[in-house]
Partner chain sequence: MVEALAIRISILAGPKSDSQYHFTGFKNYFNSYTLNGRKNYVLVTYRGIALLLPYFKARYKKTPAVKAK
Amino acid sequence: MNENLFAPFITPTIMGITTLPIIMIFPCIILSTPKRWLPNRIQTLQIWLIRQITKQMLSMHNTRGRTWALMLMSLILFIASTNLLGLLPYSFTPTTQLAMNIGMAIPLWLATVIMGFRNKPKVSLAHFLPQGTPTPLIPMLIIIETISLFIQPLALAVRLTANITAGHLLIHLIGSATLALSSISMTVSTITFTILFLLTILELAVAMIQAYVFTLLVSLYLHDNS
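Would you output the structure of this chain only, in the form predicted in complex with the partner chain?
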């Protein structure tokens, strides 16, 4: 059991060729786009869901920020679908790879920062000093705010990676414990199975919440800079 604990996080390969691109494109196959004037039920539900998320997330943005609607909706759908698909047995979750999450976080964060410095350089620079700071604290606080700015993309990526990885590890461990305890004590095994069931429900929620949190934070960085 111990040697296979991190096996689910190794990128699957076929004859030495990584299958990660296929896995990342897979949610696009599930989330189909309407080809006719009247979409089917699943597509109607999908459109309704996207509209609700768009309304809620983009209500605080101005015209410039709303040009990011397609990017933000794609982001939340991609992360949510990969996280949920990763909860299936024997599947691989791309969002457990820190490289991938950093690959999403850094370009998005950098784009918002560059946009802020290009369109509103004065406001972007002034953000490094909170309003009303006492004079003796000003240099220190500017340095702290600068460091916190550069930590934002790393925090975004590590938050998603750690949450999804930890959840998968817990499911693996408690599942293994349930199986091992079934030959020792059925009562304890049943209790462990109940915990596993509740944990799976929690992981379903975490999968969707983490997608929402990632997108919301990118949206907030965009709001600060647009």
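Residue numbers count along the first chain shown, from 1. Keep in mind that this is a model prediction, so the values were computed, not measured. Here, rigid core means the biggest group of C-alpha atoms that superpose within 1.5 Å across both forms. What changes on going to the form predicted alone:
- Superposed on the core, the two forms barely differ at L98: its CA moves less than 2 Å between the two forms.
- V123 shows a C-alpha shift below 2 Å between the two forms [criterion: core-superposed Cα displacement of 2 Å].
I've shown you the form predicted in complex with the partner chain. Could you give me the structure of the form predicted alone?
What follows is just the one chain, with no partners and no other molecules.
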């Protein structure tokens, strides 16, 4: 019970060397590619899910936007696998680190913005000033739209970090309470363990939903600029 509440969010090290690159490569080992003519059931399910997500996410894009298909699918698989990896005992979730999420969000957001200014500069500049704006409000609206544009990558990163961190903290707190109550009252301990089990199932869903939301928002930014 004396363990630091935020200890699970500290990057693990071995002999002073961070193990974060190894942890980030681990999902790539899990998601294997089919090496036979007929893939097994897990690989068939994996291919079906990727096709369904690709079809749904890229249906609104034009030809230029669909060139990002590989990038978007790689992004959602990476985030989902790292989120799920953090639910394993004695593991670490890289997506609880705000610096890492900002490192993913800023390059993707910046690429979509540069793509918009390069391919259709008039439309991109028109977002800063909605049509029919009264003349006295023009400077204020330009400032507001500029701030909202630069907040987009920060909102992406903070949303992912906050949701994953909050779930892990709840699991840690309820797990500690269950362990402490096991020596006091088995009835109450059983109730808290049931809550912990249901919360773990919820976190499995949240891990995949947050990966989808992050990728979907990047896809929407791409749609606005392609």
